[in-house]
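The chain that follows stands alone, in the form predicted alone, written as structure tokens.
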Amino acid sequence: MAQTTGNGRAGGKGAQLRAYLLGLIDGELKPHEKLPTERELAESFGVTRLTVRRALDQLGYEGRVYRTQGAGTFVSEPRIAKSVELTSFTQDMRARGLVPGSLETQVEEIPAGAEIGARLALSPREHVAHLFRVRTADGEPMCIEHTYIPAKIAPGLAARAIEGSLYQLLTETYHLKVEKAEQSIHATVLDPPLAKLLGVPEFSPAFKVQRVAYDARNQRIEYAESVYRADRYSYDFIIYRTTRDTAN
């Protein structure tokens, strides 16, 4: 490891340490390769192990590294940034040069029930096609999807072999095109069954996304619940200051 020649200030050495670690993460090491130990970094940069730990904690918060107890600190897989644009999982992955897929797909037609019926403005007795998928990017599990489509607007959907983009299938086969959606995002953790499906430790952080999608006639055509790995996914927003708020 190269020694530093900083000016002796803690802030200067801390900045050099961070720059060095980012250089390893972005250039020299591959995902899941190990970083130098806290002791090695502290000795090389002439800082305390607490300073090193704080730098690694910040990189962990940013999703750049992860720690395994007793083994050390490792480079994370790059996160996939999701904007608030209305796109499918398949579109998101292809736009980033990744190959979308599914590890497991289950489709069945079931009564909507009270909760799904309310989401889709259906009677609880009306039927929906329920699609369950573990979605992958380049073969790695990324999210778990439960999708519900009213059977009356997509007859026979549950009997189809569904691969790839559901939105594309709905458009080409049933002439149903999603034009807008109401979506909410919540922070959560993965219980043991979900963690196993996604191949991550139990109680890992995740995003739970709920969406009701509408067509151009304001007809509800989809309700979806998705759980995304927080270590591989992030949500990006563009926000604007209103003209009314000029006090601060």
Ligand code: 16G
Given for the second form:
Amino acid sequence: MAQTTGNGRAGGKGAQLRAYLLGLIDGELKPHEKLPTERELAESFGVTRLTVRRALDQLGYEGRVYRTQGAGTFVSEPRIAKSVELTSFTQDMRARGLVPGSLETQVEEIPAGAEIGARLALSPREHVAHLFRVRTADGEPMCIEHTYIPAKIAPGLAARAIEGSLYQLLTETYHLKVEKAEQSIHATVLDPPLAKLLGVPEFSPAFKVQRVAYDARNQRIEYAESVYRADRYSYDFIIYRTTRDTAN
Ligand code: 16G
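Form predicted together with this ligand structure, per the form predicted alone context:
Let us now look at the entire complex, which starts with that chain.
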């Protein structure tokens, strides 16, 4: 084993300890199983408990382990599935400390037609509620949204005054909860009518997000197209390395 150098650094042993812990996490141990204690690790690797704690803290920071006060350190669930959160516009804005709102709200019930029907796995003649909204943050237009919901799963939706969060309404009134969504993002520019609605110069950059949302039973409950001002909105992701190799 590498020796601790005179200046107190334990790089070699620290690296060995980390490799050993990663081996346990990726190999022998399953999620929520317990790692050896700090004391056991310190003894087997001939390092201080502080060195062990630092190695565990680093793994905690990377989301590989979690600690429970008094009980020890445990292997985390793999995180890949949790890397992108599914939220509504209302939640997004509140998370940024902004007050969500809607302007120009229009709702109608129409036949799905070929394109929306295909997105929602409906025949073109089946009906959808079509909701149009300019979404605002602290009163400022941020995004233009067309949302389509199959009428058969949300009867009467098009006759309602939809003022607050659509997702909240769907959950509370129709027991439809979005649990998963397929989403794609495209770069675009705002044609004059859209630019006017958003209060920005014509042909400003924007991005268009298309979402097909599903409930827990994999039933399609929404197709939505949202066009966001590129100057005021960003799409942030946390992404995780999927391989064990974190050297480069
Ligand atoms: C988001 C969703 C949109 C959904 C809306 C509901 C994206 C790209 N789109 O804008 O699909 O209809 O939230 O928001 O995130 P609400 O519950 O605030 O009405």
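In this text, the rigid core denotes the largest set of C-alpha atoms whose superposition between the two forms falls within 1.5 Å. Not measured: the values here are computed from a predicted model. Positions refer to the first chain, counted from 1.
Chemist: Once the core is aligned, please say if the CA of Gln69 is shifted by at least 2 angstroms between these two forms.
Modeler: It does, since the Gln69 C-alpha is displaced 2 Å or more between these two forms after the core fit.
Chemist: Once everything's superposed on the core, is Gln58 shifted 2 Å or more at the Cα between these two forms?
Modeler: Passes the 2 Å threshold, so yes.
Chemist: Once you overlay the rigid core, does the Cα of Glu179 travel 2 Å or further between these two forms?
Modeler: After core superposition, the C-alpha of Glu179 moves less than 2 Å between these two forms.
Chemist: With the core fitted, just quote the Cα shift at Ile25 between these two forms, in angstrom to one decimal.
Modeler: With the rigid core fitted, the alpha carbon of Ile25 is displaced 45.0 Å between these two forms.
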